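The chain below stands alone and is given in structure tokens; this is the form predicted on its own.
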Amino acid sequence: MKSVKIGNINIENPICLSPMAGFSSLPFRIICNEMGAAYSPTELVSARSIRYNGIDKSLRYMRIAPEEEKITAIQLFGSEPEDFEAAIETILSTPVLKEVSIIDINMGCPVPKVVKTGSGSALMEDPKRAAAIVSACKKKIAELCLNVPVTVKTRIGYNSEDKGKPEFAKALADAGCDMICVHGRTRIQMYHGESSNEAIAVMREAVRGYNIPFFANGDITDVKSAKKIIEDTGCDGIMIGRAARGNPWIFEQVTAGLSGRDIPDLPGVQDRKLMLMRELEGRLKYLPEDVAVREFRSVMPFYIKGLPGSAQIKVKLCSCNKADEVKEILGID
């Protein structure tokens, strides 16, 4: 794929990790970037929480490592422009966060507890509010005399009959959005059913004349599906989500395949186990051991999926509370 520019940031290889709650930890993002992901946004964080509770409560989800990640992105969600303004001012004045490269706004999360607040994919039903949020973010960043692009990740629609929301995409572009990424499912679909490349293409065409990059996301599981979504939608870049869980090597494979190079084989059993431990040990650097291991229980099964005896190993891993227990079950010295 050709390089693209998000604001003033050059993205050499526009193949990225899609932000995922529970999975987009800092160590996992670093791993994905090493494997070829251009950049990897954080998990979604509440702009309102930052505004009223400060940074401490949300910091663990927003941790970035500019030296290792190179390009960093913090993803925010909310429904009030003022919340975003306050959150951005706090983020860009906090030493551990102010070097962030991109502010990404979640306008696609379908989870009920997010949607009922008017956030996430609910914003697709209110394009004026969505545009106001983008404008407020851009304005606040300009007031701070900084040059941080604002991007949006959204969906093809809210209701089951939606087949793309071209006017919504235009509203975002008119408000100054520096990049739009569209996931090919509606809010009603959640993460079920097929992702629609055709609906993504409708939104892509709507903003083609705005000279901003457009990314596509949904059902990208290998080189073949990556090529198809690019061909079907005319997108400038792609984001890979669920297929990367426990499989950061997918970025290495897709990058090679799209470049016409030989696709590297997936790693063997031992390498997968070692990568699992690497991510867990990365989490241990900033979380108490019991918390890190407990939260990692939902991630570990993806690393061992398909391995001999994986069902029995999964049961044992999901009762672990210490890193040494995980090592013992995996047979790692």
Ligand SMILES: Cc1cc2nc3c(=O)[nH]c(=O)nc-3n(C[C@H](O)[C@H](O)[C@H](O)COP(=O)(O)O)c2cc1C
Contents of the next structure:
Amino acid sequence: MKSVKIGNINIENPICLSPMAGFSSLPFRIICNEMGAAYSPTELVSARSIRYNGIDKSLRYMRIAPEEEKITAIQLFGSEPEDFEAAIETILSTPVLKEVSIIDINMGCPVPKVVKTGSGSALMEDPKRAAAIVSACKKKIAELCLNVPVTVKTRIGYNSEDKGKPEFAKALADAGCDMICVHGRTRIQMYHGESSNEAIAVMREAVRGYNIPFFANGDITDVKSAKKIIEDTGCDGIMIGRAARGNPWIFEQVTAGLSGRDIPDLPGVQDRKLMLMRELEGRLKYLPEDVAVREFRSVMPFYIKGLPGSAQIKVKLCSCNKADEVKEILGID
Ligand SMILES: Cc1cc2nc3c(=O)[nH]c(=O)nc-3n(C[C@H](O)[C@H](O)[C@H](O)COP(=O)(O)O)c2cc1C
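Now show me the form predicted in complex with this ligand, since the one above was the form predicted on its own.
The complete assembly is shown below, putting the previous chain first.
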């Protein structure tokens, strides 16, 4: 894919990891970037919590490593422009976090706990508020004399009859949003049914006249589906979510396939186990061992899916609390 600019940031090979709560850990994001992802945003973090509780409680979810990741993005959710202003001020004055390349705003999360506070997907039903949030973020960043772009990740609509929300996309662009990424499902669909490239294209067309990149997301599982979403929507970049869980190699494959090169084979059993350990060891650098292993239990089934004896390995791994036990079960020295 052609490189694009998000604000002042050059994005080569605009194929990114889509943020996923519970999966977008720092080590996983670093691995995905090594495999070819242009950048990998953190999972969603509450702007309100940062405003009222400070950074410590949320730091675990928005840990970034600018040197290793190269381009970094922190995703915030909320419904009050003032919460975003305060959260951005805190982030941009905290060591390391202040080096973040991009602030991304979640306007697509369908989870009731988030939606009922007017955040995530609920913002699609309130374009004025959504635009006010983007403007507030841009204004705060300008006040701090910084040049951090503000992006939005959203969906094709809220209700099942929505087939794209062109006016919503325009409102975001008018407010100064530096990139829009659209997942081709409505809020009501959550993660069910098919992602609609047609509806994504409606939003893409709405903002074609604005000089900002547009990313598409939803159901990209291989080179073929990546090519299709690009052709169907005319997007400038793509984000890959679920298909990357336990499979960071997808970035290598999609990058090769889209560049017309031979698609590398997926790695063998041992390499998959080693990658799994790498993700766990990465977590051990900043989490207590029992927490790191416990959190890791939800990630690990994706790495071992389809391997010989995976069902038994999974049962055993789900009951261990120490990294050495994980290694022993996997048969790694
Ligand atoms: C477990 C899980 C957690 C997610 N967490 C987030 C999140 O924190 N922020 C966000 O913008 N999207 C989140 N998403 C949505 C994904 O980023 C993506 O938009 C969606 O899964 C569709 O893309 P895919 O078909 O490639 O998975 C999450 C999805 C899943 C499955």
